[in-house]
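Here you get one chain, nothing else, as structure tokens; it is the form predicted alone.
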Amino acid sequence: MQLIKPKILLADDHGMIRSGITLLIQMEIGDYSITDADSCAKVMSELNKKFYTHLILDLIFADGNALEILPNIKSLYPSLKILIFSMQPSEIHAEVFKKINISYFLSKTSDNDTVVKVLTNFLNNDKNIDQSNSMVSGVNPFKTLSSRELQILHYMLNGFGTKQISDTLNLKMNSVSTLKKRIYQKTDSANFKALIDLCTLYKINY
């Protein structure tokens, strides 16, 4: 039995998605309190201002990648239930999510019934629904990337140079260069164009 009525923070940088998910939850699941956020900064601000039981979180925002704030969220709000709602293939983040104890992932490409089922289970603190059918099949070369490497990839695909990434993530430039080199090695990409082509093939779009 649900003892505490869910207080939900819904974070996505697209207003139509926030409106759609809010409407779906309130019409199909329950009349719950839902606050929305459109940036990583707004997520942290809202969590600091009010108590929330559940966070529905996209991965990519205009001001950064949610992987940059998830460790802090898990540390500061250990009881907060988190569901990742993203277009990104779930399998490339599986190990990262496992390390920070996030078990809920919902693909934005899921059909309406699946979205309702997963959100219902999530908000009722029931077990997750296996969504292996939404994962990219075969051996995904991005599966072995670490959380930091995925963050670097995000900025590379957005046209950031080494210095910009260094300044944004507060890393030394030689550290960024090393991480970029690892990304190329792990994905077996000879150059940036090959990396872009591989991202397109595996539906990775930052």
Contents of the next structure:
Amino acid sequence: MQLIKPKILLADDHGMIRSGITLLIQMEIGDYSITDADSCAKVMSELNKKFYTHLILDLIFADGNALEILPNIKSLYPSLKILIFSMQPSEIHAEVFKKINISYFLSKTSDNDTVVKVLTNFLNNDKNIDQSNSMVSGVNPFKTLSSRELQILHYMLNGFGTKQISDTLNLKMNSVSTLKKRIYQKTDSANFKALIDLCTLYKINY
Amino acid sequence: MLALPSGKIYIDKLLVDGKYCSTASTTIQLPGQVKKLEIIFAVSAWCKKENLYIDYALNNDQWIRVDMASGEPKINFSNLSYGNYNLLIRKMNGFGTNNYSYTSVAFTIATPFYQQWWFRVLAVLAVAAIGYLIFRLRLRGYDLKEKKLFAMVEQKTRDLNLKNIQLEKNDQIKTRLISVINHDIITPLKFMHYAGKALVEKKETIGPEQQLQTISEITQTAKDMEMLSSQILNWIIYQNPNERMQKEEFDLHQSVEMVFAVLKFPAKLKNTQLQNNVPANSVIYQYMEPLRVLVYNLVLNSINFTKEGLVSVQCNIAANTLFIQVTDSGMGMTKEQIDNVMSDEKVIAAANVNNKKGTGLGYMIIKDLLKMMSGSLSIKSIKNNGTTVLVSLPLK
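Follow the form predicted alone with the form predicted in complex with the partner chain, if you could.
First the chain shown before, then all remaining chains and molecules of the complex.
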């Protein structure tokens, strides 16, 4: 049971997906107020402008990876409920999300019924059914990557060099190199090609 | 004692290989390599020549009787080796022991050069030198071979490295394509389907404004996906162009018109004008379809970077080179973006336009096409003041 009607911020960089999800929520779940955001910057400014109860958040945006803004959102709006809605396999981020206390994850590849079910649970503040247990094996080599490492991986796959990554994430070049080294170690990849192949295999794409 | 006709022996002449040689000096110098040495002498004797007993000894060797049968008193030597010789000739003068008259001829046969010490030294040196030379030549041969091998290995390594870079690039492109297909085709299609279904089944519960918005979103997405799909096809086709592709004559003005017809819709969405400044009937000789795809991508890029502005295409021919210039009044490119586009090793990081991530496919196709047409590219841009892309293509 909920006290106030959910006010939803829907963040995805694709207009069609925003329209689809909006229709889906309004048709299947309830006539809630839904606002759009198409970038990380827009998410931050919307949250600052208005009060929201729920945030449906994609991971990959044109202006960055949502992992970069999630800690800020968490500390600025502790009561905001967040659902990650992404193409990325959930088990990779499971550890990272647990650390920042996010328990809702919905894969874009899920079928319609699952999408409706998870969204209903999320908006009605019910417990999330943990899909990751039933769906995927536990041997994913990306599972152990930290939030920072996942962010670096995101930019590496986008063809960014160490210098560009350090500029974008405001990190020292040395830190970026160390993080890159750790990604290679944790995923047991000898080189970039092996890493890319592994990403393709585990459906990580940015 | 009975005096027999005694007399001296006179050396008459010396013939060296049939040639007369002076006997004037005490020691006669003869050249080396004497094949035949004839010494003809004369004796004064009152007797039959059968009764003349003349002997000679060379270098105090045994006495040898001179055969007088030929008539002439003559001593022959053949093939004497070099050295000093003393020829002693005696004639028996009468009875009694040692009743001889003597004469002697000293001659020297010169040492032939090949028997001289210096020649031997030279010979040894020469042999040594030749040996050394052969050794050096061999060594140089091995050296050359080694250098050749080394160069070959280096070339192969370079080729492999290039291939490796290409493979890595291809892998990056593959990942990019998978991501693009997932993100820009599969997922939108899924929600397009959902929205369509909702519009069909629950039309009455959706407000007219939202209906319109959803339909326009579907329309836009369909167009996006159509363009994206044809771009993926373009990329596949022109990444490894068919060698049988042929140049032909066509009107560039019309080609640009065709491109504009396709891009009218995205340009309208951005409130951007398209202007074809290529003069009518500009007939050129080039690959028609690839050039159209090239212009398409250049214009599409310009539209993406422009809002409420103008994109124009003009051309210029000079010194068998075709210059195509696409100018826009858009937001311009940063130096990093230009470097990124011009870099040959990297897969182009997609630029972000209107908070929508680009696919990076456009410049990948442009660069593949330019490689195929042996063309080149230059970009000039001022932040917030438009971009000019100049492409030059050989017309031969």
